[in-house]
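Let's start with one chain on its own, the form predicted on its own, as structure tokens.
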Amino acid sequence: MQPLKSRPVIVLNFKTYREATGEGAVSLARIAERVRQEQGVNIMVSVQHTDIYRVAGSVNIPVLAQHIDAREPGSWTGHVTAEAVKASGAVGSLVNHSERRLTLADIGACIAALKRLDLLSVLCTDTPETSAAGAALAPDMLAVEPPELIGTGISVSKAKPEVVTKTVELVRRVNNEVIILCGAGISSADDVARAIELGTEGVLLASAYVKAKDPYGLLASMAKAAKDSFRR
């Protein structure tokens, strides 16, 4: 499996969400693994770390972890390091997420982990100029979520469309090779076409897909925005 070999990209965090924990993490993954041969558009999830290998095991698409810490392995009870996501089965990461923030010298030592173990880095951020910042860390991946717009059902990409073009043009500017998503609030078709249209290769979407009645028709509606918006 080559993570990163085809464009557009989707990535669903199933946060700690309660219908995406066990035996629902796999449904999801399960669900997301068919709309991916279907449409032919990169989907990743990301789940929680005692998800990882259940999952993994179950699916034959990317499985991200939500974080791992800066440490090396050692004597740091409580702490997940990179050696331990792949170990497990995931192929990356997300770093600094909105909802477990890092240093700036935390997320350069948590990248640099993830290079080294041959793993994927999808930096979060929050703000162009904090993506610029961390496009030159080198991340696979970034994505930027204004924090106030996540889990509203208020995308970004609607709300506040300059965040999304203003991100593209300064992290050009930084790393041409970055893969650019977007996130908060993304939870229709119409919204991942519309941040693929403002210069992005995917997004980052969380509870529109896990709490969704229908996961299933919502994922191949936003999957086939995906694909038709990055071919125009």
Contents of the next structure:
4 protein chains.
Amino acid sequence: MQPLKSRPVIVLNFKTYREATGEGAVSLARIAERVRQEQGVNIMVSVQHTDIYRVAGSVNIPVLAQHIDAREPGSWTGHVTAEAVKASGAVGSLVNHSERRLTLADIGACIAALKRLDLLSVLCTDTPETSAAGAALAPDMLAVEPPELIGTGISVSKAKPEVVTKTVELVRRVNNEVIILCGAGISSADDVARAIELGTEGVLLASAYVKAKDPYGLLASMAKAAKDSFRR
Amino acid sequence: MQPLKSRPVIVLNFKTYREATGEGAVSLARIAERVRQEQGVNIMVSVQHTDIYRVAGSVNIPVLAQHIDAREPGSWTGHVTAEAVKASGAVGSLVNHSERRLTLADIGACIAALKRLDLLSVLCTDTPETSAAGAALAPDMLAVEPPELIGTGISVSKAKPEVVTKTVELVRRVNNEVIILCGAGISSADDVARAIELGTEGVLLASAYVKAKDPYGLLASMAKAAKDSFRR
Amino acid sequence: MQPLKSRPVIVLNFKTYREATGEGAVSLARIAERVRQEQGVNIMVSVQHTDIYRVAGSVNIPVLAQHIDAREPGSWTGHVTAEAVKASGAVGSLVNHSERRLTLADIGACIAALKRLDLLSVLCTDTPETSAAGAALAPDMLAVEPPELIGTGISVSKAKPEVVTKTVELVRRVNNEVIILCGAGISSADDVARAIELGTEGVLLASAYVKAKDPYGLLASMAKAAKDSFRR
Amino acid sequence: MQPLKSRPVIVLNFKTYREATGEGAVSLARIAERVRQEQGVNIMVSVQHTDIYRVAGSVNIPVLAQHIDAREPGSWTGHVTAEAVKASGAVGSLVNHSERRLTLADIGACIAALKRLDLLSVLCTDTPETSAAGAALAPDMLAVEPPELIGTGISVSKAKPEVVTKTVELVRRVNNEVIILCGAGISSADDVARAIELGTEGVLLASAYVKAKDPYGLLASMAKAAKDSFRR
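Form predicted on its own done, so how does the form predicted in complex with another copy of the chain look?
So here's everything in the complex, that chain up top.
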């Protein structure tokens, strides 16, 4: 398998979509596994907490949690620790997704906890400025997503290219190592290519994949576009 | 197996304790399964989201989630839906635990979602007054737990018996069907007996079981005490 | 002045509307004061925390806070205590407004704190079921507001009369004393009349008053309609 | 009056202490006003939302809010906008105090809103890493406070000097203009001197001042220590 930090990166967020729950999550992860192997692109899936064990146990693809709480193991009913997602087979977690925002203090604590357990951190942010702030916390990956475009099918790389380029510029002043992704509205191979041409190293997408009529075809074309744009 | 609503009830909350994560959760659930079968008492385990599928798949005991979010399946990254916990094998969920409080509106929505999916709702509350309020929402079970006693080893049934009796009194004015439990500091068979003598129909406990040197012995004695007190 | 609990009641919520901030809040409160005196109807204004002292100090009308936190005075930066709103001249507070939801435990604590300081509690809820739950906590007033209608101009009393009648029915099973209001979309004297005919004792409204071209004319007609309907 | 950004800075946080509510807030602000004038040190008071208008209207000292919400004026009951604190006389606000944490996205939005209204932003953070992150958002001032020392009387400048020096170092890599303060446990003139010797430009304190037997004497000695250490 490619190393977890090999680039370009495609993170597939399954959210809590009905199609991507339980057996559905396993099926969609299996398709992603196939494309990952065929294309040699670093594709990961981010699944619901309840599906981590099931997917990680049956599919050979890196599995991310969608969220962790800034809590050590202990007396915290209904919370999700870094230790728990690791014990169920995840290799890392999204942090601070637009639909699950965290305090700055908790983002710091989550990234530190993931590092401590040798887990991958994928920090989500909303603007170039908060991206630079997040980069100062040294996550492994950083995904900028203007919330107003999430789920619209209008891709950030086309609708707001200046958000992407400004993010790359501000982040690089603070951190040279973080892998920069962008998300929100990524729906086609062309969106992926544009994202990478703007200076990112991959994308984060959700509904376009989960609800695709032909998820295999879509993802294969995206992976190919990512590879081709990244090489140039 | 006893029906899910048979009384008395013992709910074991695994919280995010390290000992009760992953394989640890499976082991502690297996002990509970044995006592459930031997004693014929309605014992349930409430495990971390990441462990539901693993425990429900390997142990024959009713598994509850520790929390669900008031969200339908959809574009909600990092949330936990009633649909997801059902798909991974849970038969119900705690709602509004002291360590994971919900708004009144969300409590209403969670109980409604659980009912719709034919899942058990175990609503947690903190005072006789909020218990009466909660009872008006018609959960299947209601567990009153004064937060200041949780994890102390000082049981509510001994330290604050008037909270328990007042809760039973106020709840019964509003709702005759809800199964009333009490929790916080329940550590021994004697605490369980006292709880039931005060008018409850079971208990909710966590650290005493998870951290017991002999969890089997403790739980067996509690189950026996529950049965004996309940019969009288 | 009429007693704080005289019926019918009209609560004007100024929200954080620009027109209802600072001097704007004083002006809108002064208009309400005039209608209150002319019509003899129990009209109250609920203003931003930053405007309580200013409005209460210059206008002779009962002033409510829009929210309090479930906190005693102490080491709580940026919170709003019942003691603070009383010290600045408020006679009570909204609790759990749709735009500022609280946990069930905090609702219980807020209502208890308001009672302890002899302040009026106006609990907001969203469904007949949560209204019954809230009524068990014995607030002075309870305002049911389906969130999906707030700010629409489509009044709950016309669009969802069954929510209002069901609320009155479920609340009265639990509590005979609480004053029942309804809100969401109340825009005209006719909406007020309908609300009272459905069994409520008043209304809660916001944008219709704050953004009215003629707030005096609108409120005077509403107060008259409230009086007339209530008498019958 | 000194410019709002003149250094050194002493910010007095009144929290929701009973002694610092209503008339108490005015009295404590008046003492601070006197020391500000006598010593020529940039002392500011951060008061409860309900007291901003009252204090700003009667005392000649810069008044900060303790918190604002990341909301534009509009349909947001119970929230506090930057516009509202400005309309009541505040010259700025604390942002993200340890007792009122915000999401990273909201911190970004609050700082942007304060800038837009020409108000001062004082961002609070908990570690050197989150301080660097916060500095990337370009607030006017940044106050690092290890939460575990707040209210203890054990000053960060003595108990954790390495937190202060590390913060100064990491922040200066990202931002050369932000005024760096430190807080938590600051109780004496000596604590203030130490803080400034460690490279900060002022302090944030609360209980030591609010609960002092002789607040005038304490603050005068602190202001003198700040001036003397800062000059060197």
